[in-house]
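The chain that follows stands alone, in the form predicted on its own, written as structure tokens.
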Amino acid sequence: MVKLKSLAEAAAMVPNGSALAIGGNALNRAPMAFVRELCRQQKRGLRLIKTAAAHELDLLCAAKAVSVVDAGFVSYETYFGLAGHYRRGVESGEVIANEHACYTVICALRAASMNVPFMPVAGLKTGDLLTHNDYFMVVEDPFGGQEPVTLVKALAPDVAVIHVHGCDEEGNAIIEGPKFEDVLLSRAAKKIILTTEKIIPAQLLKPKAHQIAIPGFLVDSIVVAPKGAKPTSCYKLYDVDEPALKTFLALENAELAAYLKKGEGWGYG
């Protein structure tokens, strides 16, 4: 099977209504070229899964692509402020927000990676999370312990999209610097799509086999996308594109509609 695909071909692998996990963390190494292509293809009804989301989720909400979000944190960080399109989607009822802590998203993904229906969550004993999110349940310890046990229901993404520093044509991928939850996503999701800064010839990757974070046999498709995380950062390669984010956040409704139509040719490649 040929794994190398265009952005358009790979994005077409994400059906409307999919549970979609997106790699990276906040403004770090999000697969933004892929997210922009999802907007261009006018995806609808997506369920977004992520521990800490920022521009990728806000952009998809601006494009009316999202119906449900499972996340522990959503914000642009520091002086960029909150994710306004996401907030308006939740306030209007267009987007259902299943509130989590980042750690409970991780536990739910771990359950999916182990093919079990739920996972115990240590430390979560009380609070609104337990009463306002149906993905949590408190039960008696079945082994006779005195403390009740909090469970979180598994979150199994239909597709996970992860941006990596490099991979070979089989999808054996290297991630430089923090990996965040990307390795876990590659084990929990049913399909994996990689966007990569570059293709590394297999013979050059062999000496670096110990650095492979995601093995190729897990990967369904690969998209070569230099600067594919912009305007978020990619460790050692480029930093957050602050002017681009400020431009997006300042867009009025009419300007936003034109912005969303740009699709693949938005100038980051």
Contents of the next structure:
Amino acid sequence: MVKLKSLAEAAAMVPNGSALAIGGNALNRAPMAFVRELCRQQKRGLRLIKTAAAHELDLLCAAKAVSVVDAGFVSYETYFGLAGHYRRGVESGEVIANEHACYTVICALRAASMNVPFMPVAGLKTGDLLTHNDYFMVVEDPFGGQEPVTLVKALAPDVAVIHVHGCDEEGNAIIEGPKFEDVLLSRAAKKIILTTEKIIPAQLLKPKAHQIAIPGFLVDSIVVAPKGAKPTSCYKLYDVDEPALKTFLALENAELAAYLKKGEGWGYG
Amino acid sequence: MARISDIMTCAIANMLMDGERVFHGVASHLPMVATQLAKTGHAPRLTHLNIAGAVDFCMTPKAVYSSASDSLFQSASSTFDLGEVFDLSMRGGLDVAFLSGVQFDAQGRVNASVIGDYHKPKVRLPGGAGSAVLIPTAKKCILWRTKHDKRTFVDKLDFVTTGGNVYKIVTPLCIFENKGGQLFLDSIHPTSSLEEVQENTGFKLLYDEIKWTPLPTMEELALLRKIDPKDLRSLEFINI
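The form predicted in complex with its partner chain is what I want next, because the block you gave corresponds to the form predicted on its own; please supply it.
Starting with the chain above, the whole complex follows.
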């Protein structure tokens, strides 16, 4: 089976309404080339899963691709300000924001990776998140302990998209530097799509088997996307592209549509 | 002359003790610099944890845009992922967590979620990130906010994202201390006054005595300039 696909072919594997987990964290190593292609293909009704989201989610909200977000934190950092498209989407009622603690996203993904319907979470004991959301529940300890137990419902992504530094043609993938939640995503999602800076010949990867973050047998599709995380950062290869982000944040909605339609992306695919 | 960002950074650094395990998340440049300052100075055995998983990294002169940034990684002594940091806090092993919010009440509870109704918000805020599990479990939570006005310190929160082990709240005007679930005025920055703090706080101030936040020493300021030459600690003051 040939796993290598074009960006367009791989993005076509994400049906409207999919639960989609996106790799990286905040402005680091988000699979942006893939996200831009999702926008061009005019996806609708996506359910996004991430601990801390930023530009990828904001762009998808700008393209009206998102209906539900399960995340602990959604914002650019500091002087870039809030994620305006996401925010307006939620405030207008087009997007449902399921606020998690970042940890409850992790626990919900752990549940999915183990194929159990929920996961107990220590620590989430107080506050309105417990009472306003149906994915948290406080129950008696079934083993007779005195303390009540908080449960979080499993989050099982249909697809996870992860940008990696390199992989072979089977998808044995190397992530350099911080892995964030990407290893967990690759175990929790039903389908894994990698976008990669480059293809590394399998015989060169074999001596590094212990450094493989995502084994190829879990991977469904691979897209070669050099600079595919831009304008977010990719460890040791490129930093956050601040001018590109500023340009995006200044775009009006109409300009955004035109720019995505032209398929020019940010010049990185 | 010390600026507000310097006063806040040094005050936070001085709250950290040698040997403590300290964590901060994204969008946390000021606490990141404060933690580095403490570790470089009085707390060399402090353990610095972060979202990138880079344990005990050293800030380099290279710009670190994101406080979850890749560049933190290059000087780390080991790796410890975010999920593991949370697990550590759950089992009582995290000493200090830095968190923030948009509204705080007199009980030191935090709203980082919404203004208005949760399901149909007037303003959707970024969300509490790790707050809802860290504030109840980390031994000391230090909150910081670069705004101090009546919309920030309110009589009633629009939404209670969380509450719990809040230790201190550091603002551009003062420092609050949580004593038994009630915020007390701990110290006022010498750049502000009791009147200014009260005018900008939506609940009545409680205090035992009036104390003043120490100004950074010349030594601290020199160290700050060395650790943080790009002035990341002041980033949040842009656009205010």
